[in-house]
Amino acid sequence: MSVLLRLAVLWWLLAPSLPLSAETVRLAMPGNLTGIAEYHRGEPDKAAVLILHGFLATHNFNTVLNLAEALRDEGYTVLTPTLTLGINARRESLPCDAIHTHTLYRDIAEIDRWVVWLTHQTRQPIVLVGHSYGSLELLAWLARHHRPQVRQLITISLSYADNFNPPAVAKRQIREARQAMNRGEDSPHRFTLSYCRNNFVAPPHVYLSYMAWPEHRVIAALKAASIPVEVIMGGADRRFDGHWFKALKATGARLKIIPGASHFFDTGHEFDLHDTILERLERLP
């Protein structure tokens, strides 16, 4: 047998056990935009997992990237989309001081297109996983849509609008944004939103769309969720206090607090995060 033939036979024997690399998917989105995602087809008897990034980030954000790799290694089908945020085929994080024309409602519409696309790729149950503001957006999607193949939502560092900043600031800005819209003014203003401190540049209607999910609405959505919701929080996440953890626990959602972990589950705590999510996936019917 020639060397080339031997190599061909060896490749044929090993190929089924070799992990497939992720492929880039392009999908038409509202507004004549194209969304991109990384997709890895896993084993047919394991769930498909859609992982959504946080505020203004992409699917290449470390928390998302590391989790996607861990799930792929375990044989799960993984889809990691990047929301366009009004940018065609967006691949980079947006700075706070860019002029933001995207809305939460447009984000939800894009999420739904990715969920529908994934249902066409697999017959397996789908699990949604979000990090930070991505968790909030997936919860907002769940409040509007019902896709029978979606069986579970796992939220990581679940946020609400606007937990990062003083309530008085949010209250004043909401009032000013509404007043501007009542006057027919919708030109870009500077707002404080998430980690953007007085430099989130957007028309008032854009800002108000993201501020439409304050704490009480997140809590209500968790209580009304049509599928099981798991909430994973970092015990050392300084963006939240004990009040938020107590409110989450009271919703009936399964709450897991990982001691010492930050908002991003870095410095070794990513392994605790991955183990927790893998355990949840293994329990999925």
Given for the second form:
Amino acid sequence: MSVLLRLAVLWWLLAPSLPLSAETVRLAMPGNLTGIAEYHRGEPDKAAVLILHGFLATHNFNTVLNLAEALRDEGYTVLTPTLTLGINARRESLPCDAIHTHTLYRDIAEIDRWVVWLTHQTRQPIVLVGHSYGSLELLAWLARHHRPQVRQLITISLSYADNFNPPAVAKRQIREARQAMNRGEDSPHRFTLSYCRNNFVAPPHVYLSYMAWPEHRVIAALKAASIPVEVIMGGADRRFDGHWFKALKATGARLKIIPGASHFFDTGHEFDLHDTILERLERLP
Amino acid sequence: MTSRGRTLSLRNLLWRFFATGIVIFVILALNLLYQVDRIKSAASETRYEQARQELQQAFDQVERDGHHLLMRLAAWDEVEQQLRTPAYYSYWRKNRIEGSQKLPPYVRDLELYDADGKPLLQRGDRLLPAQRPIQAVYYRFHGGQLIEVRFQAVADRSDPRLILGHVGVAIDVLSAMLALQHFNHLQVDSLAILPFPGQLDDRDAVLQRMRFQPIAELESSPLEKLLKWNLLQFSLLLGAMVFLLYQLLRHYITRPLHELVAYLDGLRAGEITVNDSTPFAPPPIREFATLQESLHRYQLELDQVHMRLDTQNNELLRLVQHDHLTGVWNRRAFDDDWQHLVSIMENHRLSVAYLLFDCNHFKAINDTYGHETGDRVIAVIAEVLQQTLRRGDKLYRMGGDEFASVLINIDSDAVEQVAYRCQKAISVYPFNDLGIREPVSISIGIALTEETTRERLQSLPRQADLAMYNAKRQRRAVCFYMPEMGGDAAILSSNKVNTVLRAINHGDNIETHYQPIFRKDEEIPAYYEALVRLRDRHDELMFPGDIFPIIERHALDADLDRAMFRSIEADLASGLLPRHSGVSINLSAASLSDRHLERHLTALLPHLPYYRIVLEVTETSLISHLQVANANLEKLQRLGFYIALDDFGSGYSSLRYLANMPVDIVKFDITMIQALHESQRSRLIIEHVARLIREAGYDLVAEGIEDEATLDLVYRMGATHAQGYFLGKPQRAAGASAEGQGTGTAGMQEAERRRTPKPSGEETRATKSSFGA
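Same protein, the form predicted in complex with its partner chain this time rather than the form predicted on its own?
Everything in the complex follows now, all chains and molecules, and the chain you saw is the first one.
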């Protein structure tokens, strides 16, 4: 009787923090901000998957949303956080011309908080899945943090900082940003970053934070990864050329190119993506 | 026939009809315009109300939109970002708000305020206040614009109980209205706001300050113009139709009618005759042509009728003014001519002679040779006189054998010559050819005057009458009126004699009156007593008091009786007296002794089955001619006449005579009735005599009843009948005014009593006198 009573009290106390199904989770983030994520508790014997959205997007981005649903359907625990990007409880994708005060470092910190939160939710292995720039940020987190419960990193359309821009442009912007910082200027500037063509409005240090992960650093991180890294690329992703695929392949990471798939694995290719990821999850050691 | 003043001419009627129609049309048109105006006003009010509602909807829409805009802003991540980290707010506001299209164009200003209500950016040219106000919404007038200032608090996403800051926007309300609302009823360029100081919190107050005009009804104005134009067209068309209709009516109806009326007037005036071939142009309408034909035929027939009527009228006039027996002018023509003559001759200083001709012994001729011969004598006399008079002198038959002529501008010698020529012409005429053995002559009375005053002229006929009377009395052929013949009294006397003679000779002036005699206890008269009255030439009634002295003087009793027989017979034939009643006729002693009495009464025999005819005789006359009278009465009694003994008690009243006479009725004399009141003895005697008479089988009539007491007395006495003024006065017919009004009843009855004729011994003399006069 006393054992049952104790269990009931414990369940009552823990209940608020134990999501029973898909729910919105709010989590305190650095800078007195609140992060928001969707969390679905899956089957207890299956792995937990954290899926991170791409550049300036949210967890409601289609690629993320569809993948999360597919995994939930297979019984996996799924957490899809939205990075605050300096906005408390951010709900929408942040436009390029909004003022960006977030940095890659703060993003990594927020990723770590969600990973830690997830380790508190389950004892099952945790697989990190990132899309596009989210893959880069997870790779950057992996380079900085080590959580034993995290067993695998799956990158989808893995990108690097200046993949959209000619190297000369990136070099010039980086130089100008550094010069501005050296001058003590912290006012927003317009940069070309990822798909933000000369309209990424941010102080120089913000820009420089994201530009800190160029191609070679990504390649290096892949090579140095402490856990298995699965790289899934779209065969029709026009953001990258063959050079990037070769470079990736050369890292030793497991590269899966889905023919015909775009950067976002839309139309019928999302099922190939989902099948590929499910296959990896089933083979998770 | 109604006067023309109360009738309308066709043209007048048409004008009234058209005028009424035009008035009605004008009233209807005005009413239509009024209704259109009213509908316009109502539509204008409706449009204004619709515009007002549209304005209110737009205002509501602006409020809703403003609210939604603020809610979106409050939920916007970047607002949250700026409120939390406003370091780059100025840059953000400039680039993300002002330089972008994120806000609607009617948002004139946006500002973020911190939790204390202070703006994140201090600016000078703001529409928004420097401190977030208490009111979430208010309005202000700025730069000619109505600005809605709206605030929305932004909650902390980490702890919604905390206010992170505020969003304020300034919205140009009118621009927002135009952008958000499609106006169908409100004229957008008329939208304006009345300036007001400070700020207004009440939206209704703001709405009241908004000015607008409804969109003019695009269709109403052209519709009204179209209606007015159509109305004008219709008016013109109606006017043209009225004019055309009037001309048509004038041409086809009015003018033919006028011509028809003029034609009829012409016919009536004699300007046109029905024989004219084309009285007027044939009317264009068939019915008028038919009417014209009908009227023409009718006028033809009417003319023929007029001609016949004229002929008949002329004949009638001739008959009316001419004597049918002689063919000369009659008394009516004389009266007309005489009145005309008196009126035109007055004061003309022309002598006027009035000649009165009378046939001597004409009555004797008539009685001896019969009426037919007498008429032929009259006709011959008229013819001879007319031929003997001067050319142009009119001869009038005044009645019976009396003729007259009036000669103008003639002296006494000439008159005398004319008179003697006439007298001679008559005297030489061979009357033997007519079977008359005695000579026939005329007497001529002449009245001549050279003084033509009205009074003088009017006295001429009487003077000629008096001259005639003197001529006959003096047995002269011609006699001029001389003043010594007597004045008015003589003329009057002459007039009465002539009246009586006329009654005897012609009887046309006898006016018999009837006094009722009642049987005891009956209300309807048993029979009537016939009483003689004569109407003189002056239309005055002559009573027995005047009649019988002349009759007695001239011994005309029997003649008067016979004249009365004829008069009574005429009355019975005309139904003057009710059938199954009776009539009582007084017989004079002369008639009673007349051996031809039965023949004289022959005319009354057909009335015996229907009328009880009583012949009243006096005991005096009976006694005078006892044998002849008895014989006559017995014969008459056998024929069905009743015999009444009149004035019983006034003479000898011998009961022996009474017993031997063929008498059915005894009439107590009035003196007997009066004696009832004298003494008891008288009364007893009279009562016993009455009882004796009744027991002998006679009816007893008490006359002279003047009161009810006397009536009761005579009935108690035994009278079977009563007569008197108390029961009924003599009168011409039932229902006519009774005579004697204004005259004492005793006087009237006394006068009746005086009708009693003289003994028969005087009859011969009277007849001779009459005959020889």
